[in-house]
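Take a look at this single chain in structure tokens; it is the form predicted alone.
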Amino acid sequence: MNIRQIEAKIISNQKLNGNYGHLEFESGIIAKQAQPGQFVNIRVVDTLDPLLRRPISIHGVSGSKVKIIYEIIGKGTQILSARKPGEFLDILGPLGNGFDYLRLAKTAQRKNILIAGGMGVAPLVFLAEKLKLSKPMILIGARTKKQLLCLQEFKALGCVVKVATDDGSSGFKGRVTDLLNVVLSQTKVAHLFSCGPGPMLKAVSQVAQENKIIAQLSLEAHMACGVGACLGCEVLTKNGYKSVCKDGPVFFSEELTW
């Protein structure tokens, strides 16, 4: 990995609907450097208080500028939300390796399928830009409408969009696993790409594996230093135990145990 730590100056910060930001920073390296699925590790504040950095994916890339969106969900994350254009934050990045979609992106008759739950469509839009060539579909999950996110962005690359929410208050009623098996009646499926919660991931792991269908998930975990030192985000795959931060965050399924 070749990491950086940069003070990156910020361009916008802007408050999304329900409890998310989008925020964008100056980086003309981690911009040419970033790969979707990569994250990158911010210290929100230059006091210890609080003390770690906050992990959190890259969500494009624009010239020289790099994209995140973050949930406000703790007192870093509240405090990230507060700063203001102008400011600097201190950032390590680009982190962790990406999905392996070069290889993957040139087929013409199956569709690469996109799979986000929540806060998962983060990285997935950088991946869809990468992607757009092949119009993949993307099919987003959330608990009600109001947590939905990115869906015109997903749209103005090309992407066939398609959404579940636990209520029904917007498209498929039920999990976006489910709706998932729906599509997967109808298409012919090349890959499957997908980031969220775990139990998602873990269900779209055992469709992927019903039907034979390569997939790379990227996974969610508590990180500390980001860089594999402290081992505080391991996860056990049929290789031993792996570090999310540093040998993810995205695995191919079938390297994982359950």
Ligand SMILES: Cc1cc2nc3c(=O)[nH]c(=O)nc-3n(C[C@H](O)[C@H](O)[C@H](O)COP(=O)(O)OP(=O)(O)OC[C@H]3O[C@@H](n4cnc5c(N)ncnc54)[C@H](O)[C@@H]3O)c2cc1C
Contents of the next structure:
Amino acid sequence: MNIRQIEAKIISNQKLNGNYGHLEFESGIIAKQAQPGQFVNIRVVDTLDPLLRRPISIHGVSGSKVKIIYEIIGKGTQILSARKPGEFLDILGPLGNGFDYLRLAKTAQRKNILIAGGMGVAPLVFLAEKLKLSKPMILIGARTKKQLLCLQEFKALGCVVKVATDDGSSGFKGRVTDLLNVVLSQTKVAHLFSCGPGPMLKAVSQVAQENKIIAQLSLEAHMACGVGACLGCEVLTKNGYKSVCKDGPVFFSEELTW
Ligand SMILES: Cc1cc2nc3c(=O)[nH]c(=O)nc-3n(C[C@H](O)[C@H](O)[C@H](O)COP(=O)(O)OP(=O)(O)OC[C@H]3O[C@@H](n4cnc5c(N)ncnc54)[C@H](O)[C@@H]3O)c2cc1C
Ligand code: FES
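If the structure you just shared is the form predicted alone, then what does the corresponding form predicted in complex with the named molecule look like?
Expanding to the full complex; the earlier chain stays at the top.
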């Protein structure tokens, strides 16, 4: 792995609807190496508070530009949202092991299905771009319509887009994994790729096991170093403890113990 620590110039930082932001920074090196499912670890400000970097998925690359999207949750993402174009961010990346998709990119007879919960859409847009020849299907789950992100980006990539909202304000009413079960009863599926909250990933894992489908899941964990040095993000797998930041964040579902 060829991790870089760079001072990256912010090209744009725009507020999206609701509490979300879209930021682009300049880094030809990260853009060239980045793979879907990898992330960057960002020092949002040069002062000592907040000290820890914030892990954010790579949402896409375009030439030497790297794109991220973020939800404003607490202090770190609040500060990030106030950073201006022309300023510099201290960034480590690209980090982690992303989705293993290369063998599958040309699979046409069976659908590749991407399942996102909330901000889990962030790395899946990048993955959909790599898989676009196979016209993947994306299932997006959110609490309510206002929290659905990236629909147009997936459509522009030729994906079949289906949504599930807890309150029924858009698409299927219920959990995205219930929608997944409906889709599986109607579609021949090649492979599942998922990113989102832990309980959703656990449910995707169960569905994959019941239907004997391979699933790759991108886990979230609180992180410090982001490079496998502090043991702060360990997860127990069938092959012992692994660090989410270095061995993951993407794991095959059959490797995980819940
Ligand atoms: C591999 C990976 C990729 C991620 N990709 C994205 C993304 O593309 N877009 C996005 O909006 N968010 C993403 N997250 C979650 C993001 O890192 C947190 O929302 C963010 O760190 C919150 O920081 P804060 O200071 O605003 O919140 P605070 O709650 O003030 O943060 C306090 C501490 O908790 C950590 N923390 C809080 N929430 C999370 C969380 N959900 N996951 C991990 N650490 C957390 C922070 O890093 C910080 O160290 C990702 C997390 C991981 C592990
Ligand atoms: S965050 Fe330090 S080992 Fe993963």
